[in-house]
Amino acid sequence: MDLNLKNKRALITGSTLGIGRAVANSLLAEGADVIINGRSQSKVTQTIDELKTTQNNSSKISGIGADLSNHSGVNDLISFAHSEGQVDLLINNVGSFTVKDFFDIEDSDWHHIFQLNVMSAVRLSRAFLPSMLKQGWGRIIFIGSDQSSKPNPSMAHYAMTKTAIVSIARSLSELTRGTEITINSVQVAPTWTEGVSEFIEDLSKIEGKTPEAMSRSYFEEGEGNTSLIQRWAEPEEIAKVITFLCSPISSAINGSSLRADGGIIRSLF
């Protein structure tokens, strides 16, 4: 199916790894151009060279290494977006997490993740919505997560993020009255990334079991018992997600709080 997604440039933050990178080249594969952020310059530019040689279209891929946790950062990537022309989609899916029981969660903590998680998207989505207000058209996109809905003690900093974009986004959909711009969340399933990936191998050496049987345990007796697919979804599966919400065909869906959770949220709304 053609998405009409050609000729649209996308801004997605966090795309060198994960979630971000597929959708990144989900969106080029439709014939949009797209722009790549990662912290790192030289990681952004891999990532560009790597992408060049999955595409055989005419989209163009450039990007930034801009750390986004600051303002400084965000306002780099902003004038470098700004520099490439007009931004017609936005997915804000930059963010980071750690485990950590309540009590040792410092106040550190909660600021860092709360700046890099929130207010980038947050400074993006100011920088660039009113350019899509002038044009009529535009799609913003905020990346969330099952635990926006079921916050784990655990992650306590971590849900409450991704709680906070699931309403600014709400909130921003309202000034979208009357025009062709669609701004929605999308509460993602707990995802096999490289940083999930990280983790689990960590953790499985703290426990002394293999990563494959923590793997297992999570969805057998933990927190991910109640998801439907009973396994990690693929940042692929989540990036057709996405794609979709970019395209003018997905003009009904405005002001929503999307789950593409597999089923791991037991609620109907």
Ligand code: NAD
Given for the second form:
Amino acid sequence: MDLNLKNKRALITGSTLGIGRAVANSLLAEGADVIINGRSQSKVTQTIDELKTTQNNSSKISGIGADLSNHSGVNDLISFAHSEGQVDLLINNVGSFTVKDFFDIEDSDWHHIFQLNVMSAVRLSRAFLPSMLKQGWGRIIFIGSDQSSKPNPSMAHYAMTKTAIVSIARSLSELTRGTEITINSVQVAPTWTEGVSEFIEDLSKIEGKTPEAMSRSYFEEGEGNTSLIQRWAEPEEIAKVITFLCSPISSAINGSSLRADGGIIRSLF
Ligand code: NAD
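Shown: the form predicted alone; wanted: the form predicted together with ligand NAD:
Below: every chain and molecule of the assembly, starting with the one above.
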């Protein structure tokens, strides 16, 4: 199926690894130009080179290393994207996650995770939504989590950010009334990425298990117990959902919080 994404330009935050990278790759395969981002310029350059090796079209891949946990890093990304042209698709993907007992989460941890997971998305939406409104077409997608809709005392700061972006996405969607712009959030399943691999390693040290045993017990008796798929999702599975949402054929979905969560949330709606 042609998803009609040729000649669209996408900006995907946190896209040198994991879900963001898989989204960049998937949009690229559909003929969109992509702007990627990660913390370091060298990793961005390396990722661009790697994506080019599997590319089967002439879509443009560019990118910039910019730390999105602060205003100036976000501004650098905004300036870079403006120099590339109109951003039609904004995927607010970047997000960090750590396990920490509530009593050990310092003020600085709360501030940092809010800046990165929430404010980067706010700042980028503020920068790119006006030109989408002007042209009457665009997509903004906020990457949420199964943690968006459930409590988690060992990741209270992370869960807060993932709930916040669902609310922000819904509020912003109200600004798209009568246009062909859609703004949605996606509650993503536990997905095997580099970030999760590190996360499981940290958890395994706390629990005194091997990473393999920790990964298994996550689904057998841990947070993943309610997952219907009983495994980590692959980044490419999530990327396909995001790519569909980016496409013009998803036009009836606006202001939604969708789930690509492997059924982990035990709720009807
Ligand atoms: P990851 O940790 O594997 O990838 C991290 C990417 O973000 C890299 O490109 C890295 O350079 C970039 N990044 C990290 N900090 C940055 C910063 N300060 N500035 C700029 N870039 C930065 O991440 P992932 O597992 O692919 O997760 C992507 C998104 O999906 C996150 O928002 C996460 O909360 C969400 N999510 C992930 C899972 C999961 O199980 N992997 C589940 C639910 C939701």
